[in-house]
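Quick heads-up: it's one chain on its own, the form predicted alone, in C-alpha coordinates.
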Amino acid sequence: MMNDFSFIAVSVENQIGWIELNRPKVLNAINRPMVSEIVSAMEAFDRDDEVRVIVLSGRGRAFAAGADINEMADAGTVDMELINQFAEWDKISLIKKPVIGAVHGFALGGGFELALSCDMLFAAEGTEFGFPEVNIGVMPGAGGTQRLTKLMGKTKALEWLWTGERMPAKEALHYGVINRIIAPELLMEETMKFARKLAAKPPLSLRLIKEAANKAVDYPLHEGMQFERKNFYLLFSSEDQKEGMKAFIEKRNPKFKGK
(Lines of atoms letter the chains of each structure in order from A and count residues from 1; the text may use other names and numbers.)
(Lines give C-alpha, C1' and ligand atoms only; values in the text may rest on other atoms or scores of the structure.)
Protein backbone atom coordinates (compact mmCIF):
# COMPACT_ATOMS: atom_id res chain seq x y z
CA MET A 1 0.00 0.00 0.00
CA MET A 2 2.76 2.40 0.97
CA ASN A 3 4.12 3.17 -2.49
CA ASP A 4 1.04 3.10 -4.68
CA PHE A 5 0.04 6.74 -4.34
CA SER A 6 0.69 9.72 -6.64
CA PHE A 7 -0.92 12.54 -4.65
CA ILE A 8 -0.31 11.57 -1.02
CA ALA A 9 2.50 10.07 1.06
CA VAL A 10 1.74 7.53 3.77
CA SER A 11 3.68 5.91 6.60
CA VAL A 12 3.12 4.02 9.86
CA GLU A 13 5.06 4.59 13.06
CA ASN A 14 4.26 3.88 16.72
CA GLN A 15 0.72 2.73 15.81
CA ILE A 16 0.07 6.05 14.03
CA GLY A 17 -0.95 5.95 10.37
CA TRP A 18 0.18 9.20 8.74
CA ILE A 19 -1.29 10.56 5.51
CA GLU A 20 0.37 13.62 3.98
CA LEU A 21 -1.15 15.55 1.08
CA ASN A 22 1.63 15.67 -1.48
CA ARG A 23 1.01 18.18 -4.27
CA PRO A 24 3.07 21.02 -2.77
CA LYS A 25 3.64 22.78 -6.12
CA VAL A 26 -0.11 23.52 -6.37
CA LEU A 27 -0.50 24.03 -2.58
CA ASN A 28 -2.08 20.57 -2.30
CA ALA A 29 -5.10 21.51 -4.42
CA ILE A 30 -7.50 18.60 -4.06
CA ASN A 31 -8.52 16.76 -7.22
CA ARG A 32 -10.70 13.66 -7.50
CA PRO A 33 -7.80 11.17 -7.70
CA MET A 34 -6.30 12.67 -4.53
CA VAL A 35 -9.57 12.21 -2.63
CA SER A 36 -9.71 8.57 -3.80
CA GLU A 37 -6.18 8.03 -2.51
CA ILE A 38 -6.93 9.66 0.85
CA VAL A 39 -10.01 7.44 1.25
CA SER A 40 -8.08 4.30 0.21
CA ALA A 41 -5.32 5.03 2.71
CA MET A 42 -7.77 5.78 5.52
CA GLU A 43 -9.76 2.63 4.83
CA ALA A 44 -6.57 0.54 4.80
CA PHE A 45 -5.47 2.08 8.12
CA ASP A 46 -8.96 1.49 9.53
CA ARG A 47 -8.59 -2.25 8.80
CA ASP A 48 -4.97 -2.48 10.01
CA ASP A 49 -4.66 -3.73 13.61
CA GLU A 50 -1.20 -2.13 13.84
CA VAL A 51 -2.71 1.34 13.36
CA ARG A 52 -4.71 2.90 16.18
CA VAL A 53 -4.84 6.58 15.18
CA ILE A 54 -4.76 8.33 11.79
CA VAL A 55 -3.04 11.71 11.28
CA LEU A 56 -3.66 13.88 8.22
CA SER A 57 -1.38 16.77 7.20
CA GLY A 58 -0.16 18.66 4.14
CA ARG A 59 3.36 18.91 2.68
CA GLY A 60 4.84 22.27 1.71
CA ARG A 61 3.55 25.76 2.47
CA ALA A 62 -0.11 24.93 3.17
CA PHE A 63 -2.49 22.18 4.19
CA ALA A 64 -4.68 22.53 1.09
CA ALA A 65 -5.68 25.42 -1.14
CA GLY A 66 -9.06 24.03 -2.10
CA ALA A 67 -10.44 21.94 -4.94
CA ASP A 68 -8.84 21.85 -8.36
CA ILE A 69 -11.04 24.36 -10.25
CA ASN A 70 -9.76 23.20 -13.66
CA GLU A 71 -11.52 19.90 -13.03
CA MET A 72 -14.92 21.56 -12.67
CA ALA A 73 -14.90 24.81 -14.65
CA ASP A 74 -16.72 23.46 -17.73
CA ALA A 75 -18.99 20.93 -16.01
CA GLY A 76 -22.80 21.10 -16.16
CA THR A 77 -25.34 20.06 -13.57
CA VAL A 78 -25.85 16.62 -15.10
CA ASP A 79 -22.08 16.10 -15.38
CA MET A 80 -21.68 16.79 -11.66
CA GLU A 81 -24.58 14.51 -10.75
CA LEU A 82 -23.19 11.64 -12.83
CA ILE A 83 -19.59 12.09 -11.65
CA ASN A 84 -21.00 12.07 -8.09
CA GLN A 85 -17.64 13.21 -6.80
CA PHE A 86 -18.70 13.69 -3.20
CA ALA A 87 -19.62 10.02 -2.77
CA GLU A 88 -15.89 9.43 -2.17
CA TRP A 89 -15.72 12.24 0.40
CA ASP A 90 -18.63 10.69 2.29
CA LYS A 91 -16.54 7.58 2.98
CA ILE A 92 -14.24 9.60 5.27
CA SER A 93 -17.09 9.91 7.78
CA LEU A 94 -17.29 6.09 7.92
CA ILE A 95 -13.76 5.73 9.32
CA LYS A 96 -14.00 4.25 12.82
CA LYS A 97 -10.59 5.16 14.22
CA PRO A 98 -9.65 8.63 15.51
CA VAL A 99 -8.57 10.98 12.69
CA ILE A 100 -6.50 14.00 13.72
CA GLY A 101 -5.77 16.81 11.28
CA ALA A 102 -2.55 18.85 11.57
CA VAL A 103 -3.14 22.02 9.57
CA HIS A 104 -0.78 24.86 8.64
CA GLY A 105 -0.66 27.78 6.21
CA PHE A 106 -4.23 27.68 5.06
CA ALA A 107 -7.13 25.29 4.58
CA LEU A 108 -9.49 26.74 1.99
CA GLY A 109 -12.59 25.45 0.22
CA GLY A 110 -12.26 21.69 -0.24
CA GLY A 111 -9.16 21.84 1.96
CA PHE A 112 -11.26 23.25 4.80
CA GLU A 113 -13.92 20.59 4.17
CA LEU A 114 -11.24 17.89 4.35
CA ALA A 115 -9.99 19.39 7.63
CA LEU A 116 -13.56 19.45 9.01
CA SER A 117 -13.85 15.74 8.16
CA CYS A 118 -11.22 15.03 10.83
CA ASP A 119 -12.32 14.30 14.40
CA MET A 120 -9.90 16.81 15.90
CA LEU A 121 -7.83 19.63 14.42
CA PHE A 122 -4.51 21.06 15.56
CA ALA A 123 -3.44 24.22 13.71
CA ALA A 124 -0.13 26.04 13.46
CA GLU A 125 -0.16 29.70 14.52
CA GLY A 126 -1.11 31.88 11.58
CA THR A 127 -3.20 29.22 9.83
CA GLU A 128 -6.21 30.62 7.96
CA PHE A 129 -9.42 28.81 7.11
CA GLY A 130 -12.09 29.78 4.64
CA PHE A 131 -14.76 28.94 2.09
CA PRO A 132 -14.03 31.18 -0.94
CA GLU A 133 -16.48 29.22 -3.14
CA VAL A 134 -18.99 32.10 -3.12
CA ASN A 135 -16.43 34.22 -4.99
CA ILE A 136 -16.50 31.88 -8.00
CA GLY A 137 -20.26 31.49 -8.13
CA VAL A 138 -20.68 28.25 -6.22
CA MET A 139 -20.77 27.08 -2.58
CA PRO A 140 -19.23 24.30 -0.49
CA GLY A 141 -20.48 20.88 -1.62
CA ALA A 142 -18.56 18.34 0.48
CA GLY A 143 -20.15 19.20 3.82
CA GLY A 144 -18.82 22.71 4.42
CA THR A 145 -22.15 24.43 5.07
CA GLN A 146 -23.29 21.58 7.33
CA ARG A 147 -20.18 20.90 9.39
CA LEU A 148 -19.22 24.53 9.94
CA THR A 149 -22.79 25.44 10.96
CA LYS A 150 -22.99 22.54 13.42
CA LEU A 151 -19.71 23.67 14.99
CA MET A 152 -20.16 27.47 15.02
CA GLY A 153 -23.91 27.95 14.91
CA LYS A 154 -25.81 29.36 11.94
CA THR A 155 -25.30 33.09 12.42
CA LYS A 156 -21.53 32.94 12.67
CA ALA A 157 -21.11 30.25 10.00
CA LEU A 158 -23.10 32.31 7.49
CA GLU A 159 -20.71 35.23 7.96
CA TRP A 160 -17.81 33.12 6.68
CA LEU A 161 -19.81 31.21 4.07
CA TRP A 162 -21.35 34.37 2.58
CA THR A 163 -18.26 36.59 2.56
CA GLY A 164 -15.72 33.97 1.55
CA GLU A 165 -13.25 35.72 3.83
CA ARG A 166 -10.46 33.94 5.68
CA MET A 167 -10.99 32.94 9.29
CA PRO A 168 -7.91 33.32 11.52
CA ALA A 169 -6.91 30.35 13.68
CA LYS A 170 -7.83 32.30 16.86
CA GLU A 171 -11.41 32.70 15.65
CA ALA A 172 -11.55 29.01 14.69
CA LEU A 173 -10.31 28.09 18.16
CA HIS A 174 -12.80 30.41 19.88
CA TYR A 175 -15.74 28.74 18.10
CA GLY A 176 -14.55 25.18 18.62
CA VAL A 177 -13.68 24.57 14.96
CA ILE A 178 -10.15 23.55 15.97
CA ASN A 179 -8.79 22.05 19.19
CA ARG A 180 -5.59 24.00 19.70
CA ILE A 181 -3.10 26.40 18.14
CA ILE A 182 0.54 25.30 18.15
CA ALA A 183 3.82 27.00 17.20
CA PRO A 184 4.48 26.06 13.53
CA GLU A 185 7.78 24.32 14.25
CA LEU A 186 6.11 22.13 16.90
CA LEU A 187 2.92 21.28 14.98
CA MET A 188 3.79 17.73 13.91
CA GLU A 189 5.62 16.92 17.14
CA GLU A 190 2.66 17.98 19.31
CA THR A 191 0.13 16.29 17.03
CA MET A 192 2.07 13.03 17.11
CA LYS A 193 2.46 13.27 20.89
CA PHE A 194 -1.31 13.56 21.23
CA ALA A 195 -1.86 10.75 18.70
CA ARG A 196 0.43 8.48 20.74
CA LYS A 197 -1.57 9.33 23.86
CA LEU A 198 -4.73 8.15 22.08
CA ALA A 199 -2.95 5.09 20.67
CA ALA A 200 -2.33 3.92 24.26
CA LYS A 201 -6.07 3.94 25.01
CA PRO A 202 -8.33 0.91 24.41
CA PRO A 203 -9.16 1.01 20.66
CA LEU A 204 -12.73 -0.29 21.04
CA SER A 205 -13.53 2.44 23.58
CA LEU A 206 -12.19 5.11 21.20
CA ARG A 207 -14.18 3.63 18.34
CA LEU A 208 -17.51 3.49 20.19
CA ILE A 209 -16.98 6.92 21.81
CA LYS A 210 -16.44 8.43 18.34
CA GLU A 211 -19.58 6.74 17.06
CA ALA A 212 -21.66 7.99 20.00
CA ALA A 213 -20.27 11.56 19.83
CA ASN A 214 -21.10 11.72 16.11
CA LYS A 215 -24.66 10.64 16.89
CA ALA A 216 -24.91 13.38 19.53
CA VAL A 217 -24.46 15.99 16.80
CA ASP A 218 -27.54 14.77 14.92
CA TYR A 219 -29.78 12.89 17.37
CA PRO A 220 -32.23 14.36 19.91
CA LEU A 221 -30.91 13.86 23.47
CA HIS A 222 -33.07 10.85 24.37
CA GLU A 223 -32.19 8.88 21.22
CA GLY A 224 -28.53 9.81 21.64
CA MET A 225 -28.50 8.55 25.20
CA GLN A 226 -30.09 5.24 24.17
CA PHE A 227 -27.37 4.85 21.55
CA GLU A 228 -24.66 5.71 24.08
CA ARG A 229 -26.02 3.15 26.53
CA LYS A 230 -25.93 0.31 23.97
CA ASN A 231 -22.30 1.16 23.16
CA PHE A 232 -21.48 1.28 26.88
CA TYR A 233 -22.98 -2.21 27.36
CA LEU A 234 -21.23 -3.47 24.23
CA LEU A 235 -17.80 -2.72 25.70
CA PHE A 236 -18.46 -5.21 28.50
CA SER A 237 -17.94 -7.96 25.90
CA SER A 238 -14.36 -6.80 25.34
CA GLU A 239 -11.15 -8.19 26.81
CA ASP A 240 -9.93 -4.62 27.21
CA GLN A 241 -12.78 -3.80 29.63
CA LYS A 242 -11.84 -6.81 31.80
CA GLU A 243 -8.15 -5.85 31.64
CA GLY A 244 -8.83 -2.16 32.30
CA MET A 245 -10.95 -2.75 35.39
CA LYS A 246 -8.66 -5.51 36.69
CA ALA A 247 -5.61 -3.25 36.28
CA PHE A 248 -7.44 -0.45 38.10
CA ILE A 249 -8.26 -2.73 41.04
CA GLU A 250 -4.69 -4.13 41.08
CA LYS A 251 -3.22 -0.59 40.83
CA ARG A 252 -1.15 -1.31 37.71
CA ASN A 253 -1.03 -0.01 34.15
CA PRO A 254 -3.41 -1.83 31.78
CA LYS A 255 -2.25 -3.52 28.57
CA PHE A 256 -4.91 -2.93 25.92
CA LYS A 257 -5.07 -5.19 22.86
CA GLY A 258 -8.08 -3.83 21.01
CA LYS A 259 -10.08 -7.02 21.61
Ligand code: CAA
Given for the second form:
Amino acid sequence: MMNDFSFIAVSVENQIGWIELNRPKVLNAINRPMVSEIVSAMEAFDRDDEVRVIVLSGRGRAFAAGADINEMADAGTVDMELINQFAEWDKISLIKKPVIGAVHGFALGGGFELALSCDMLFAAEGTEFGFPEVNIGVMPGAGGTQRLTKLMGKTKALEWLWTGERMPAKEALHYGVINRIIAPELLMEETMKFARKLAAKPPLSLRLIKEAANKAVDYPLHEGMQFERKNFYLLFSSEDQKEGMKAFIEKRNPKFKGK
Ligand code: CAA
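Pass me the form predicted together with ligand CAA as well; I've looked at the form predicted alone already.
Starting with the chain above, the whole complex follows.
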Protein backbone atom coordinates (compact mmCIF):
# COMPACT_ATOMS: atom_id res chain seq x y z
CA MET A 1 0.00 0.00 0.00
CA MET A 2 2.48 2.64 1.12
CA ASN A 3 6.16 2.05 0.92
CA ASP A 4 7.28 5.57 0.21
CA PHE A 5 8.30 6.30 3.78
CA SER A 6 11.74 7.63 4.70
CA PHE A 7 11.83 7.09 8.47
CA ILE A 8 9.67 4.03 9.05
CA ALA A 9 9.09 0.65 7.39
CA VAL A 10 5.62 -0.86 7.15
CA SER A 11 4.22 -4.28 6.29
CA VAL A 12 1.06 -6.33 6.71
CA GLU A 13 0.93 -10.03 7.54
CA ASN A 14 -1.69 -12.20 9.23
CA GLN A 15 -4.00 -9.17 9.64
CA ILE A 16 -1.31 -7.35 11.60
CA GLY A 17 -0.08 -3.98 10.41
CA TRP A 18 3.53 -3.58 11.48
CA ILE A 19 5.29 -0.23 11.74
CA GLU A 20 9.04 -0.16 12.43
CA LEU A 21 10.91 3.01 13.30
CA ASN A 22 13.76 3.07 10.83
CA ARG A 23 16.52 5.55 11.69
CA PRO A 24 18.80 3.03 13.42
CA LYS A 25 21.97 5.17 13.07
CA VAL A 26 20.53 7.72 15.51
CA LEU A 27 18.74 5.14 17.67
CA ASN A 28 15.47 6.05 15.93
CA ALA A 29 15.52 9.65 17.17
CA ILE A 30 12.04 10.87 16.34
CA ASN A 31 12.02 13.85 14.01
CA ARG A 32 8.82 15.58 12.94
CA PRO A 33 8.51 13.85 9.55
CA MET A 34 8.85 10.49 11.33
CA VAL A 35 5.86 11.32 13.54
CA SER A 36 3.82 12.29 10.47
CA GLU A 37 4.77 9.02 8.82
CA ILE A 38 3.82 6.99 11.90
CA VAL A 39 0.46 8.78 12.01
CA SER A 40 -0.16 8.28 8.25
CA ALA A 41 0.65 4.59 8.50
CA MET A 42 -1.51 4.12 11.59
CA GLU A 43 -4.44 5.97 10.03
CA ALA A 44 -4.15 3.89 6.85
CA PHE A 45 -4.07 0.67 8.92
CA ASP A 46 -7.02 1.92 10.95
CA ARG A 47 -9.10 2.19 7.75
CA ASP A 48 -7.80 -1.05 6.19
CA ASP A 49 -10.14 -4.04 6.62
CA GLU A 50 -7.19 -6.40 6.17
CA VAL A 51 -5.59 -5.05 9.34
CA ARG A 52 -6.96 -5.84 12.78
CA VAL A 53 -4.09 -5.02 15.08
CA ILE A 54 -1.20 -2.54 14.77
CA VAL A 55 2.28 -3.33 16.10
CA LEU A 56 4.93 -0.65 16.60
CA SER A 57 8.63 -1.43 17.12
CA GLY A 58 12.07 -0.06 16.31
CA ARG A 59 14.89 -1.32 14.09
CA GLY A 60 18.46 -1.48 15.30
CA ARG A 61 19.77 -1.10 18.82
CA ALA A 62 16.82 0.71 20.39
CA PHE A 63 13.13 1.41 20.13
CA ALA A 64 13.78 5.17 20.23
CA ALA A 65 16.20 7.39 22.15
CA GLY A 66 13.89 10.38 22.11
CA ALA A 67 12.73 13.24 20.00
CA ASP A 68 15.43 14.45 17.62
CA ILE A 69 17.46 16.88 19.70
CA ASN A 70 19.09 18.45 16.62
CA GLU A 71 15.71 19.51 15.34
CA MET A 72 14.84 21.38 18.56
CA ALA A 73 18.15 22.78 19.78
CA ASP A 74 17.78 26.25 18.23
CA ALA A 75 14.00 26.62 18.45
CA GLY A 76 12.31 29.46 20.34
CA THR A 77 8.99 29.39 22.15
CA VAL A 78 7.15 31.07 19.30
CA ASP A 79 8.62 28.60 16.81
CA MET A 80 7.44 25.72 18.98
CA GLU A 81 3.96 27.22 19.34
CA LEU A 82 3.63 27.84 15.60
CA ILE A 83 5.05 24.48 14.54
CA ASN A 84 2.60 22.86 16.97
CA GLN A 85 4.33 19.53 16.53
CA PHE A 86 2.42 17.71 19.25
CA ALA A 87 -0.87 18.10 17.36
CA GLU A 88 0.50 15.34 15.15
CA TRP A 89 1.44 13.14 18.15
CA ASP A 90 -2.08 13.62 19.55
CA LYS A 91 -3.53 11.85 16.51
CA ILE A 92 -2.04 8.56 17.71
CA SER A 93 -4.53 8.47 20.56
CA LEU A 94 -7.38 8.65 18.03
CA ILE A 95 -6.47 5.31 16.46
CA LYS A 96 -9.34 2.89 17.07
CA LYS A 97 -7.65 -0.47 16.54
CA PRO A 98 -5.41 -2.06 19.17
CA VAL A 99 -1.86 -0.67 19.04
CA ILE A 100 0.80 -2.86 20.65
CA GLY A 101 4.29 -1.53 21.23
CA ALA A 102 7.24 -3.94 21.17
CA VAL A 103 10.19 -2.10 22.65
CA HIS A 104 13.84 -2.93 23.24
CA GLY A 105 17.11 -1.21 24.10
CA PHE A 106 16.03 2.32 24.98
CA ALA A 107 12.65 4.01 25.13
CA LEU A 108 13.66 7.49 26.23
CA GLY A 109 12.05 10.90 26.15
CA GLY A 110 9.81 11.12 23.10
CA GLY A 111 10.55 7.43 22.53
CA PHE A 112 9.04 6.61 25.93
CA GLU A 113 6.10 8.91 25.14
CA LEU A 114 5.54 7.15 21.84
CA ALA A 115 5.62 3.82 23.69
CA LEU A 116 3.16 5.14 26.28
CA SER A 117 0.76 6.13 23.53
CA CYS A 118 0.44 2.43 22.62
CA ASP A 119 -2.37 0.45 24.25
CA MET A 120 -0.13 -2.34 25.47
CA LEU A 121 3.63 -2.68 25.77
CA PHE A 122 5.85 -5.73 25.46
CA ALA A 123 9.48 -5.08 26.35
CA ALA A 124 12.65 -7.03 25.70
CA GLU A 125 14.66 -7.89 28.79
CA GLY A 126 17.12 -5.09 29.44
CA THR A 127 14.98 -2.32 27.96
CA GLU A 128 15.57 1.00 29.71
CA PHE A 129 12.82 3.58 29.91
CA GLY A 130 13.15 7.15 31.04
CA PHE A 131 12.62 10.84 30.65
CA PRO A 132 16.09 12.40 30.31
CA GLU A 133 14.57 15.73 29.19
CA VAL A 134 15.36 17.24 32.60
CA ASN A 135 19.06 16.72 31.87
CA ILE A 136 18.88 18.93 28.78
CA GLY A 137 16.90 21.75 30.35
CA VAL A 138 13.40 20.83 29.27
CA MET A 139 10.67 18.38 30.24
CA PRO A 140 8.48 15.86 28.44
CA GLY A 141 6.09 17.50 25.99
CA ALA A 142 4.25 14.65 24.29
CA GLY A 143 2.30 13.37 27.26
CA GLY A 144 5.07 11.99 29.47
CA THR A 145 4.17 13.80 32.70
CA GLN A 146 0.51 12.88 32.22
CA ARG A 147 0.63 9.30 31.02
CA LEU A 148 3.39 8.10 33.36
CA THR A 149 1.65 9.73 36.33
CA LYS A 150 -1.67 8.11 35.49
CA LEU A 151 0.06 4.73 35.29
CA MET A 152 2.43 4.87 38.31
CA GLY A 153 0.88 7.50 40.55
CA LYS A 154 2.43 10.90 41.21
CA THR A 155 5.09 10.06 43.79
CA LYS A 156 6.76 7.35 41.71
CA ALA A 157 6.36 9.21 38.42
CA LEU A 158 7.99 12.35 39.83
CA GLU A 159 11.01 10.35 40.91
CA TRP A 160 11.68 9.34 37.30
CA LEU A 161 10.63 12.65 35.76
CA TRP A 162 12.83 14.69 38.13
CA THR A 163 15.94 12.55 38.12
CA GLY A 164 15.85 11.65 34.43
CA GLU A 165 17.34 8.31 35.44
CA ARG A 166 16.66 5.20 33.41
CA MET A 167 13.91 2.91 34.64
CA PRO A 168 14.67 -0.80 34.26
CA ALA A 169 12.02 -2.94 32.55
CA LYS A 170 11.36 -4.76 35.86
CA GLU A 171 10.34 -1.50 37.53
CA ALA A 172 8.14 -0.63 34.55
CA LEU A 173 6.49 -4.03 34.83
CA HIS A 174 6.03 -3.73 38.59
CA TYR A 175 4.14 -0.45 38.19
CA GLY A 176 1.98 -1.60 35.30
CA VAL A 177 3.71 0.62 32.75
CA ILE A 178 4.36 -2.41 30.52
CA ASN A 179 2.53 -5.69 30.06
CA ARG A 180 5.40 -8.14 30.01
CA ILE A 181 9.13 -8.66 29.69
CA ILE A 182 10.30 -11.01 26.96
CA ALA A 183 13.71 -12.46 26.03
CA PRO A 184 15.10 -10.13 23.33
CA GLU A 185 15.32 -12.83 20.67
CA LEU A 186 11.64 -13.69 21.21
CA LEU A 187 10.27 -10.15 21.45
CA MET A 188 8.74 -9.92 17.96
CA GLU A 189 7.60 -13.54 17.87
CA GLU A 190 5.77 -13.24 21.20
CA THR A 191 4.31 -9.85 20.33
CA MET A 192 3.02 -11.12 16.99
CA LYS A 193 1.59 -14.20 18.69
CA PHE A 194 -0.37 -11.97 21.03
CA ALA A 195 -1.40 -9.70 18.15
CA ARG A 196 -2.73 -12.72 16.25
CA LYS A 197 -4.76 -13.70 19.29
CA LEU A 198 -6.40 -10.27 19.24
CA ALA A 199 -6.82 -10.41 15.47
CA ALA A 200 -9.11 -13.42 15.90
CA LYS A 201 -11.50 -11.50 18.18
CA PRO A 202 -14.47 -9.54 16.85
CA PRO A 203 -12.91 -6.21 15.77
CA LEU A 204 -15.88 -4.07 16.79
CA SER A 205 -15.73 -5.43 20.33
CA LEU A 206 -12.01 -4.67 20.50
CA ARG A 207 -12.46 -1.10 19.35
CA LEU A 208 -15.39 -0.29 21.61
CA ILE A 209 -13.60 -1.88 24.57
CA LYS A 210 -10.53 0.27 23.86
CA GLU A 211 -12.69 3.38 23.69
CA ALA A 212 -14.44 2.56 26.97
CA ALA A 213 -11.21 1.63 28.80
CA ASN A 214 -9.70 4.94 27.70
CA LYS A 215 -12.68 6.76 29.21
CA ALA A 216 -12.00 5.03 32.52
CA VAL A 217 -8.69 6.89 32.69
CA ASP A 218 -10.33 10.32 32.42
CA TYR A 219 -13.98 10.07 33.41
CA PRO A 220 -15.60 9.77 36.84
CA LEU A 221 -16.97 6.24 37.35
CA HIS A 222 -20.61 7.05 36.72
CA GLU A 223 -19.96 8.82 33.40
CA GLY A 224 -17.57 6.07 32.36
CA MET A 225 -20.22 3.45 33.07
CA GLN A 226 -22.81 5.35 31.05
CA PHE A 227 -20.33 5.46 28.19
CA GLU A 228 -19.60 1.75 28.55
CA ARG A 229 -23.30 0.92 28.43
CA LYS A 230 -23.86 2.80 25.16
CA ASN A 231 -20.99 0.89 23.58
CA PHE A 232 -22.37 -2.38 24.94
CA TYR A 233 -25.77 -1.62 23.39
CA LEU A 234 -24.14 -0.51 20.15
CA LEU A 235 -22.60 -3.96 19.67
CA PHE A 236 -26.10 -5.45 19.49
CA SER A 237 -26.49 -4.00 16.01
CA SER A 238 -23.39 -5.82 14.78
CA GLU A 239 -23.46 -9.03 12.77
CA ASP A 240 -20.64 -10.33 14.96
CA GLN A 241 -22.83 -10.16 18.07
CA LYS A 242 -25.53 -12.24 16.34
CA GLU A 243 -22.90 -14.67 15.04
CA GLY A 244 -21.02 -14.88 18.35
CA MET A 245 -24.07 -15.68 20.43
CA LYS A 246 -25.57 -18.01 17.81
CA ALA A 247 -22.28 -19.94 17.55
CA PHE A 248 -22.23 -20.32 21.34
CA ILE A 249 -25.75 -21.74 21.35
CA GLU A 250 -24.96 -24.04 18.40
CA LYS A 251 -21.71 -25.15 20.10
CA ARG A 252 -19.44 -24.18 17.17
CA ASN A 253 -16.68 -21.65 16.58
CA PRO A 254 -17.87 -18.20 15.52
CA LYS A 255 -16.82 -16.57 12.24
CA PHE A 256 -16.34 -12.87 12.86
CA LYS A 257 -16.51 -10.36 10.03
CA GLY A 258 -15.90 -7.07 11.73
CA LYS A 259 -19.38 -5.86 10.86
N1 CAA B 1 18.29 13.02 19.07
C2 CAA B 1 19.22 13.05 18.09
N3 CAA B 1 20.20 12.14 17.97
C4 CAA B 1 20.26 11.17 18.88
C5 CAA B 1 19.34 11.07 19.94
C6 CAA B 1 18.30 12.06 20.01
N7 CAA B 1 17.37 12.03 20.96
N8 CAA B 1 19.65 9.99 20.70
C9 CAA B 1 20.73 9.43 20.13
N10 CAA B 1 21.10 10.13 19.03
C11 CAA B 1 22.25 9.83 18.14
C12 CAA B 1 23.56 10.20 18.78
O13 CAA B 1 23.80 11.58 18.64
C14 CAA B 1 24.51 9.34 18.00
O15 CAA B 1 24.75 9.96 16.76
P16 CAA B 1 26.26 10.02 16.15
O17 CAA B 1 26.62 8.57 15.94
O18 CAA B 1 26.09 10.79 14.90
O19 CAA B 1 27.10 10.67 17.19
C20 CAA B 1 23.71 8.08 17.73
O21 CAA B 1 22.34 8.44 17.92
C22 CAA B 1 24.04 6.94 18.68
O23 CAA B 1 23.92 7.42 20.02
P24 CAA B 1 25.09 7.32 21.11
O25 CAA B 1 26.41 7.29 20.45
O26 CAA B 1 24.84 8.40 22.12
O27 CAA B 1 24.78 5.89 21.73
P28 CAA B 1 25.09 5.38 23.22
O29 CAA B 1 24.78 3.91 23.24
O30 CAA B 1 26.42 5.83 23.66
O31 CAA B 1 24.00 6.12 24.16
C32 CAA B 1 21.81 6.94 24.76
C33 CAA B 1 22.63 5.86 24.03
C34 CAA B 1 22.08 6.86 26.26
C35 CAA B 1 20.34 6.64 24.49
C36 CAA B 1 22.20 8.34 24.25
O37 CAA B 1 22.16 8.33 22.83
C38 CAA B 1 21.31 9.46 24.72
O39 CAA B 1 21.42 9.90 25.86
N40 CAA B 1 20.41 9.98 23.83
C41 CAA B 1 19.58 11.13 24.10
C42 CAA B 1 18.45 10.78 25.04
C43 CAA B 1 17.59 12.01 25.31
O44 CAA B 1 18.00 12.99 25.90
N45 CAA B 1 16.31 11.94 24.88
C46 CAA B 1 15.34 12.99 25.12
C47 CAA B 1 15.19 13.83 23.90
S48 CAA B 1 14.18 15.25 24.20
C49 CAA B 1 12.60 14.74 23.98
O50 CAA B 1 12.34 13.60 23.70
C51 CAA B 1 11.54 15.81 24.13
C52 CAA B 1 10.12 15.35 24.11
O53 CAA B 1 9.51 15.10 25.12
C54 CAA B 1 9.36 15.30 22.84
